[in-house]
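Given as structure tokens, the chain that follows is alone and in the form predicted alone.
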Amino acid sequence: MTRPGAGGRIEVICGCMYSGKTEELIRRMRQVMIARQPCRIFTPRLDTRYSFGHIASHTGATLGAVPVSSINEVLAQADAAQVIAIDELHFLEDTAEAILAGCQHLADQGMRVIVAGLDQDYRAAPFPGMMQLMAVAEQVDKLYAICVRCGAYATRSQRLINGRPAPTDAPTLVVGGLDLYEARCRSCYEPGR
């Protein structure tokens, strides 16, 4: 971990599924709020997995947050706070461009700005935005979950249609939990057909 500037910074936390993104996101957030730094904390409006207007986790945890769309609600909701979270990044509408134009005008103004999402879709294909910010970040923490099948280090989402890996011309962005998604490492991930 480095250790934070006076000034704004970028901050990613990225990984596969059931990799602890937003539990790590909401560790963090919790010391914000102890230590009474003013914040916002957003969530995708399309995530309604486990609660409306809150970031979930997948083990329960969770934090008030505003339901957005884009990039641009958050930097229209930012004013007086002096660090912004994002979680599930990946499911804003915006492009990568404007995603990373947004979050380095926060850090630009002071802001210490912590997104969390995934790295790589279920084609195992960078996500842009999260890959733009991973460039740009003072921080980026990859996360790893557990292979369901071997153990390994997970390092990917593998999406199942009917227990089968999904085709490659599948949507993009389909929201699911552990009906949906498994976590794979390199090994035993299988791409779709």
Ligand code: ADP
Second form
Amino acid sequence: MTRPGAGGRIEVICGCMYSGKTEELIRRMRQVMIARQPCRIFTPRLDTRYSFGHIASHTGATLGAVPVSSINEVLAQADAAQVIAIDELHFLEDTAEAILAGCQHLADQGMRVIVAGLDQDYRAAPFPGMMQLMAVAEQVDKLYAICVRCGAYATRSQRLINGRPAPTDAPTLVVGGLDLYEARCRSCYEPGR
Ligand code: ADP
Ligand code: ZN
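Given the form predicted alone, corresponding form predicted together with this ligand:
Next comes the full complex, this chain leading.
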């Protein structure tokens, strides 16, 4: 292949909380490492659930990662990588347009860009950055969790405060685990007031 930038692509791994997005990202990046392809893995600084410097699945699997706040920090450290992974993309501080432009730039240079993130916030509204990336990606995989109420496939992240649905005017980004979020299907999901 002689065309500059050949091989570039964007892969989006999306779904609700506990759907296995990080698990899938770790699986793909382990393959990349076995193939000895130069790679960089990034994780937003806002995600403080786990120690800095790692991405971590709820299964306990971890992989070393560089903490960043913005897509510009990703661009500045992409160096000569063939593969760029970004976990929890929805936590980046940038606008959707900046995230889109940054990922397109990397892929246009021939890089394989793999991003994982929530497709919807706790109000079941799309995350703009993820939404735009899905439109241009070469590959989109939507994963599902299991609804804790009925056992159907879950597509939504229910945020709870003292067992009640969080109000719609709460902050969009709140880091938390099973204490704060449940995987729910469309019919078991309860909107906040
Ligand atoms: P995500 O990155 O999408 O939040 P993770 O990769 O961190 O997902 O975690 C996925 C794992 O979470 C599953 O393999 C399973 O062990 C666990 N898990 C906890 N609750 C659920 C649930 N309701 N449905 C499916 N998996 C769950
Ligand atoms: Zn359900």
